[in-house]
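First comes one chain, alone, set out as C-alpha cells in the form predicted alone.
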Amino acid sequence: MSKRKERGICELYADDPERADALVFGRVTDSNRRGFLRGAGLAAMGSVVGATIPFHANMPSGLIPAALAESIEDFEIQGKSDDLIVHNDRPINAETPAHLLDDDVTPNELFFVRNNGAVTQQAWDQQMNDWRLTIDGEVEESLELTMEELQNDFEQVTLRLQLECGGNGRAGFNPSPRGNQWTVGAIGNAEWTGVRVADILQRAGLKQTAVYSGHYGFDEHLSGDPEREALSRGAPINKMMDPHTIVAFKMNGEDIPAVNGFPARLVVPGWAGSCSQKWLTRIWVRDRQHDGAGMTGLSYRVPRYPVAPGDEVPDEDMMVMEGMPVKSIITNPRSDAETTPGRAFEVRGQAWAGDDEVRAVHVSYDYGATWREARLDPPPNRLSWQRWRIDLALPTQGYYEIWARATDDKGRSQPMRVPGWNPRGYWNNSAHRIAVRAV
C-alpha cells in the first residue's frame, strides 16, 4: 500500500477550504461556515492562533489565518542579511521578509536577489579588467563605452526606484506554477546612481526602425553551454527612453553588490525585474520585439484572456508582461505581533503601482467589513514606492488580521483574493495581511 502524502496547511486550504477547516480545527457542524465559527470550530481556531477572534463573523469561508500561513526559513548568502529567505542556491534567489522592508530606501544587505544564470570567477576577472557596454543594432553609430566614459560623458542621476520580480506573490497561486515560490518580498526600493539610457541612445542616434531593445549580461547559462543565454529580455523603445530608466553603477551610494549586478546593470523601474539586466554588457536596439531568453513561450508572459487554473495556454495566446500592478505591503508591526486592547499603535508600510502612482491605501482589521484610509506620502520621484501609515486601536482582546489595500491613480485596487491564474504565476497583487494579537 502506498504511503499517504502529508499536506501542509496552505495545500489543504487550496484544495478544499471548507474541508480544511474541518481537518485543521475540527468537525464542521453546519454547511454554512458561520455555524462552524459559532461552535467548537471557532474555539479550536482561537486555540490555534492563541486568542479569541472578535470579528470571526466576517471571516471569509476557508480563509487560512495569517498566523498559520506564514513560514520563514533562514539561510546565509554572502553579502546579504541572514534574515533573507532563500528559495534557490543555483542560481541564488532570495526574498526579504515584509517587516524588513520598512526602510524608505532598502539597504543593500536586505535587497532581494533574483538570478537566472551563474557568474564564474573567470568571467568576473575578464569583465573587471576590461568591462565594456556595447550599443548597437538600429542606431546611426554603434557605441562601446568604458566605465570611465559612461560615468564622465553623460549626466549622472540618483533616483529612488522600485524593482520587483514579476513572480512576486507566486506562492499564492493554486495550482502552484513553476518558479520560485515568492511570497511578498521580491521587491526593493534602492537609491540608484547611473546615467539615463535615453541619453546613451540619443548619443548613438536611434533610427526610425528602432522599436525594441534586447539586453545582455555576462552571466552564463546554468548548463555551462556558451551557446545558451541565461537571460536576455528587452522593452519597447518608449520605456527605454523614459528618464527614469537608467544604467546604474551605484546602489545606495556604494558599488552594486555582486549578486545584484556589479559593475553595472539596467534599472527599468515599474516593470518585471527581469527587464533590468544585471552585469550589463550590451543593449541591442531592434526593429521588432526582442526574442531572447525570457521573451518567448511562457517566460515573463501572461495569457491574453482569462484562463482556468491549470489550463494549458498556447504560446500564441501569451503576451509579454509590461508594467507591474498596484500593490502594498505592511512592514510594521511584524506579523504575529502583540498589542494592548484599546491602545493606539502605528501600522505602516510601502505601496507602489508599476508605471503609475498610488493614490490611496486603505486598512481593515475586521476582515474587510470596514476600511480606514491611511496617510500616504508622495513619492520622492516617479517610480519610487510610497510610504503609508495609520494609527489603529484594536477594540477588545483577541486575534486580529490587519489587511492593506492600495489603489492607483487610474482607480485600480488590489483584489482581496489572488487574481487570475496564469501558467508562471505572475502579477499576484492580492492584498497583504498580517496577524496581530491584542492581549
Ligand SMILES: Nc1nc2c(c(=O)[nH]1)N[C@H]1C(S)=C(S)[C@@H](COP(=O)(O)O)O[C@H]1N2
Contents of the next structure:
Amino acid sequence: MSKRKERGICELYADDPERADALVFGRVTDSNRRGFLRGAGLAAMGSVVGATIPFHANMPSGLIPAALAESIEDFEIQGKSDDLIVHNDRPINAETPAHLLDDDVTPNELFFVRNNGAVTQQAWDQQMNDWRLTIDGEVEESLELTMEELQNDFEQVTLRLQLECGGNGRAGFNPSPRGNQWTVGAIGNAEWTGVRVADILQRAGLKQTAVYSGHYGFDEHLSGDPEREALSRGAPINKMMDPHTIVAFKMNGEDIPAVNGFPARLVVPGWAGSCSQKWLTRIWVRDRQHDGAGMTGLSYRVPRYPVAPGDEVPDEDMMVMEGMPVKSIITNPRSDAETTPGRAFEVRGQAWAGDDEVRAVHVSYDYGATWREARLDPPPNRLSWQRWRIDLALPTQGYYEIWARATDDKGRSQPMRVPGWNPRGYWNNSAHRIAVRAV
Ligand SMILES: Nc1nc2c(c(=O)[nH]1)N[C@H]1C(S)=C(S)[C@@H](COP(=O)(O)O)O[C@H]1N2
Ligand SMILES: [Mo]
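Moving from the form predicted alone, what structure would you give for the form predicted in complex with this ligand?
And the full complex, kicking off with our chain again.
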C-alpha cells in the first residue's frame, strides 16, 4: 500500500507554524511567544527526537525541531505509530494497516484518526483551563459539567467498543467518490472509560419533545471561519440512551490522545464514527433531526434505494446513516505472506456488526467455492468486535487468496463484491481478502 500523502510536516510548518505546533505536539504558546510543551505533548516530542529536552521551556513556538526538519519524510502524528497510513495531514486522516489490528484492544498509537477540521492553539489554551460539557435544549434543566463533576457524579463504565468511520472501505468504490480513500483500517476497538450519556440525560431530564441529539466539539472548520463547524452530527435519542453510548475520558486507561478527542469525546459504538464527537463541549437535545455540519446534503447520507454507480441522487432521496453493516478483517497473516504447502497455520481476525452481534465467520482459500467456519469468540461486552480464528493448510505450491466473510445475528452477511455505490462512498462492507503464497 502506498502512502497517499498530500502535505508533509515541513509544508505544514511553512504554512502556519503555530498551528502546526498545536496540531503536531499540542504545543501551547504563552504571551512571550515561547512554545511550552506539557504532559503528553512534551512526551511526544521527546520520543520523536529520541531524548528528553532539558531546555524545553525555552523552545520557541512554531519552530520545527531540527531533528525532524532534517530527517522527516512522512508526517508524524502526535502519539501515533508511523506505521499508520496517512491519507491527508490537513486535516489529519490516517488508517491502520489490517495486520496491525490484530490486538483485541487496539492500542492508542495504532488507533486511526479522522479529523474534519483542526484544533487551534487558542482553543487548546482556553479549553485546557476551562473545559465544560453543556447539555441543553429539550431538557428540564440545562447542565454545565466540569471534568470533576463528569467523573464523580455519574457511574463510570469501562467497555470495549468498536468505532468505524462511515467511509471505511471508500477506496473500493468505482467511480471513486471524493474523500479519504480508506481501505479497511478506519476501524478500532479500544477500551473506553467514561460515563453513560443516558445517565447525564436523565439527570438533565428529557422533555417529551426530545427526539435527537446535536453534538459540538472545540475543533474548528479548516477555513478558520468561527461561524462554521468542522463537524456537528447527532443521533436519535434512543441510540443516545443506549447504555453503551458514553462520554469517554480515558482510552485504554490513559488520557485520550489529542487527535482522538482529549479531554473527552462521545463514543456511539456501531454507528458511523462521525456520531462520536471528539473534543466534546456540548450535547444539544433537539425536537427534530439535527441539521449541523455533516448531517445534510451528501455527507454521511446514503440513497434510500439502490442507485447506479455515478448517479446523481436528489437531496430528498438521501437519508442519514445510522448503524454500520456487518464486517470482518483478516489481521493474520498479513497480505503477501508466504507459507509452506500442506502445513497448517493460523488465520485470524476481527469481526463486528454495527448494533448487532456477529454470529459466524467463514473463510475460503478457493475464491469462494468452499467455505469453512472459523471459531468465533463472543464479544467481551456488547458492541465490541469479536475475535475469530481458524487453522488452514494450503494444499499445493502457488498463489492463493484468503477471503473472510462475517454473518450477523440477523442473517446478513458480507458481499464479496463492493455493495451499493453511493455518492460519498459509505458502508462498503465487502469481504476482506489477502494474498498468500505457498512456496
Ligand atoms: N469534533 C470532531 N469529532 C469528530 C470528528 C471531527 O472531525 N471533529 N470526526 C468524526 C469522524 S468522521 C470519525 S470516523 C471519528 C474518528 O475518531 P478517531 O479520529 O478517534 O478515530 O471521529 C468523529 N468525531
Ligand atoms: Mo468518519
